[in-house]
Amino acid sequence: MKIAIMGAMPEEVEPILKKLDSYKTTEFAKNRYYEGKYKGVDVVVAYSKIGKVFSALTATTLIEHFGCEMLLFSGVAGAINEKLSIGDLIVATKLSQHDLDITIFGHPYGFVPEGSVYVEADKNLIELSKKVAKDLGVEVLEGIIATGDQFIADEEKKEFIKNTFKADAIEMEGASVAVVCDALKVPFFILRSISDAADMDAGFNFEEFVESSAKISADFLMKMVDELAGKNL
């Protein structure tokens, strides 16, 4: 199986490419995939750039593209439930697109004809990533994660999330990565570790946490990686 993990920026890949036995780097869609081989398993890291378009054109590519039959994504997100503190890591159960508005005609928010307002990830990478946290003895919330193209420093806006979505966390590129992974039957699952409260002082905590946070999340998602590479998939 060839395993695609995905992150939205620089500082969410750069950790995961250290790690790796070795690989070499393709340019393709004005974007930069890093091919490579971790304990045995085919991998193909890529950092989308911010956003859901952007997000959602890496995904369609690593399995299209490339043939990746699984993806993972690591990142960094805003906490919304209290309980989440700078570093705490969320694995998203479900996820949606908090910025989708078609209310005018009657639809809940964050919903499209034929489409949902959530989409479910994949119960058997949520329940790897149950063992995994066990085996670190770390504590890893799961929650559902609002996505939406806007970084958001607002507790208005927040609120309004929070309240609509029951959203635990939010970010720029899962909800979009999961429309991908769920049209094209690809098991997916996405992990946060948060770098801010998106709150008035987001934009602050975010330049300086997002580079351990990062890491956080990443070095957690090689654990799974681990467990999928023992499986001898």
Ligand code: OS5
Contents of the next structure:
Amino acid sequence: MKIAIMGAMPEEVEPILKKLDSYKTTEFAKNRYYEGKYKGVDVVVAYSKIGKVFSALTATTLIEHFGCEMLLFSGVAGAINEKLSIGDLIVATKLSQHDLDITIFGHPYGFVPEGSVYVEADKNLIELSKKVAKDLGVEVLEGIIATGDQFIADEEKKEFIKNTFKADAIEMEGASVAVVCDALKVPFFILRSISDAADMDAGFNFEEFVESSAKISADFLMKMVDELAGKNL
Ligand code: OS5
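To test you: the structure above is the form predicted on its own. What is the structure of the form predicted together with this ligand?
Following is the full complex, with the preceding chain placed first.
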């Protein structure tokens, strides 16, 4: 089983690359892909660049070009749920595109014909994350992640996303990766650690905490890969 491990920004994949035994760098479609081994498992690591289009391209490439059969995403997010503080972990149960809007035609926000408002993440991988959380003694919230091509730093936009999608956290790549994996029938898992609260301080907080929160997410994700390695998939 070859596993794709992706983030959006260099900060999100650097802690993962440091853990690989060795890797080979390949350029494809204007991006770099790191093919390596981790505890005997074949992995391909990449950061997509920011946003839904780049992340969809990278997820598709990891699956169709590099032959990955499972995709794990690690990164940071803005908190909506007040239970979430900086550094806390959230696992997506389902994801939605908060900036997808053809409501003028009578459709709900986040919906286009032949699509769905939410895409559900793989239940087995969510179960595995619960086991890892228990073993590590860390709390991980399961919740809804809303994705859009905007860095949210505004209470009004945050309220809209909270009320419309019942979202617990916001980011800019998860739902597009989810759409790709769902369409290509590849099990996927989206993990995020909180870097800010998507409020007026979000820009400052993001810059201060992106590295530390990205590492919290990456370390947890690699514990999940430890477990997957033990299963000899
Ligand atoms: O990937 C983007 C989404 N991430 C999650 C996130 C988020 N999303 C929406 N709203 C929030 N409040 C969120 N909080 C966390 C994080 C990331 C946000 S966009 C950050 C861009 C920062 C930046 N700009 N230039 N650089 C960094 C330097 C640079 C220069 C050249 C190449 C690469 C980086």
